[in-house]
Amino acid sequence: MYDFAAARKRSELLMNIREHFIGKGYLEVSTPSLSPYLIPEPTIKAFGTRFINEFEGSRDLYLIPSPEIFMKKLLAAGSGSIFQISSCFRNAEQLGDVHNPEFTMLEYYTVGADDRDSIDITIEMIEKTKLRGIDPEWLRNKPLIISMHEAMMKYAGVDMDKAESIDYLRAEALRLGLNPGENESWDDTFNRIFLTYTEPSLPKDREVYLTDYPDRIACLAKHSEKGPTKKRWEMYINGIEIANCYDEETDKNETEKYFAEEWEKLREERSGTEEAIPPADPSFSSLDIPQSSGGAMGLDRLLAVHLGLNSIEPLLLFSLSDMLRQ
């Protein structure tokens, strides 16, 4: 019923990560799991709850999908490089395999670094925190660093130089046997191709760092000088997405624009539904965030690939799917 051997490996992994970052001079922080505001992300659905107090009044609160909202406030306040291991929460996702609504996240921010520096930081961290007695093939092989442009061309035959055009992208989806709706957004058509052809084709015998994501996929990463891309990467092991990273946006105007556009998109998509519509943090776009690069890593998934598993469920002492079956 309970896999205490796996629990010991989890404990070892978390201890190794803490020792590694503290040894590098990072400050370990602890931030709230409940917040009255979130960063607007239409693709992420939050859990909402209600705070009740006879003196302060009642208001809606939300379980954080990541500690980013608080950790960036610490960066702006002069914390220096920081990391945190915390529980995070995402609603309306499938159960089992590599998803659980509550999961363990490692989030780490390196002041003075950019997204490319963070690749080296992450490769070193994974090597230095490996588990005793565990020697998976992917950890013995040299990591692959490949751009989204290269990967989409190699595995789907899609030219990202032309993919700014929704007509081109839709035609490519049809060529690949997919069926994008007539009014499907650029993001959805791109993801349809990427998730069907490119992501499943990434090498599974090593860490894969997929860089230079399309600029049209909104996020709080800086624009690249190399074209219509963001300074963002995602890392895969054994076909499982393990981590993502940004060269963090520091331009207040860009941040304010992101908040306005993404919150309006979120409001329009969820109006009339039961899904939570968390208000955007009104102070976030005024933060003086220093040059830094932030990474977020799913530690349940990292432990799974260390142990050669394709699912995180056996590693959770209390998975939601098990609790719902009782």
The other form holds:
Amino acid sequence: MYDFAAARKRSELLMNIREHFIGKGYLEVSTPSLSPYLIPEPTIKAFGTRFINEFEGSRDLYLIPSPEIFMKKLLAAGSGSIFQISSCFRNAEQLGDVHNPEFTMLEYYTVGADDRDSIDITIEMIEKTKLRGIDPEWLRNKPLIISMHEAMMKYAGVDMDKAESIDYLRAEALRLGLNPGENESWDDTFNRIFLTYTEPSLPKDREVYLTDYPDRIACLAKHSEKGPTKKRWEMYINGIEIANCYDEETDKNETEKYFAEEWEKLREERSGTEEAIPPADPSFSSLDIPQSSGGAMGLDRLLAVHLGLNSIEPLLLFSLSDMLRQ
Amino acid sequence: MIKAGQIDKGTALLIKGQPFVCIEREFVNPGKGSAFVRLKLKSPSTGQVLSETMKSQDNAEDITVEDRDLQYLYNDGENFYFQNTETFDQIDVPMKSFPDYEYFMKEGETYRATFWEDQVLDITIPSKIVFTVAEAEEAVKGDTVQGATKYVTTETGLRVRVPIFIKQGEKIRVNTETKEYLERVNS
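Cool, the form predicted on its own is there; where's the form predicted together with its partner chain?
Following is the full complex, with the preceding chain placed first.
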């Protein structure tokens, strides 16, 4: 029932990663899983719970979807480069091959680095922390770095230079035989095309770093000077999204704007539903975040691709879907 | 109507008036994007496979299906012919919709079929079937290596790797999923 051989591999991978980052001078930190506020992310649903405090007043608390909120405070306070391996929580995720509502995340911030440096940092880390006696094909092949612009043209025939216009993007979706809903948002139509044509076509036999995401997808990465894109990448192995990375936004005005817009969107979408509406962190926009790149990597997924699996389920000693079946 | 997030393997849907059966489903949550499902849908009449990506919240038109037992009669290279074991109606199913099924279709054997109205959407092959060996290579004399195997062909044309002691005319049980020999059946 319990796969102890896989548990041993997980332990080895986590130890290798810790040794690697500590050897490079990163500080390993440990930050809370429960927080009274989060970074507003309308596409990520949070688990809410309640802290009972009889005398000073009870408060709603939320399980973190990533430790970003705390780690950036440490960066702003002068921690230098830091990393953390922790449990993260995402509600309303479907239970499936590469999804479990509670999962293990590696989050690593490198002070002074940008998104491009982080590709090298990540390639090296993955190579140096590989498992003993296991030599997957994807690790022997040279990683591919491809921009979203190039990938959308190559696999979907969509010109991202014109895709700023929702009308163009919608017409392209229809040309490709997709059914974008009436008044569908730019993000959803883009993702329909991306998920149907582009993502499944990315090479599966190596690490693929998909760079320069569209500016229109809101996130806390810097704008690129190259075009209407963000300094953000996502990394895939065997078609599975393993990691993402930002050249972290340091402009307080941009961060404040992101917080205001995304929190409003989140509040509007969730009002009247049973979904938690976590307050936005009030002090986040005033942080003096230094130039840094931040990566987040799903370690259950990384372990799965090391072991040649398409699913993280066999690697979880207690997967939620198993527990719910009992 | 169902939400796309509720579609599972085997769910039957109506797309532009045509029935399709979901053969693969994968949840995808693009970074900073809404939840989507990626589906592979097969048309039972043409065998055509559609790839469809839908938002989990999109509506899809599901259809009510019914299982019936069919006895396999024969094929003419284009259609499989079955008989409904209750009504004795004869039913034909295009072979191109079910590639490779011919190797598992045994005359007189009963198969469970999924119907939408009068159309067969899916046929379930039993996980184990007993076949007769129609052709067997002769075991090479002096070949006494333990675990030695050879190929035989069943009456349905399926090639199976078997131990060398299996002879023409004998019956063998086969795992239909892996196409592997399980055991000799003494009749």
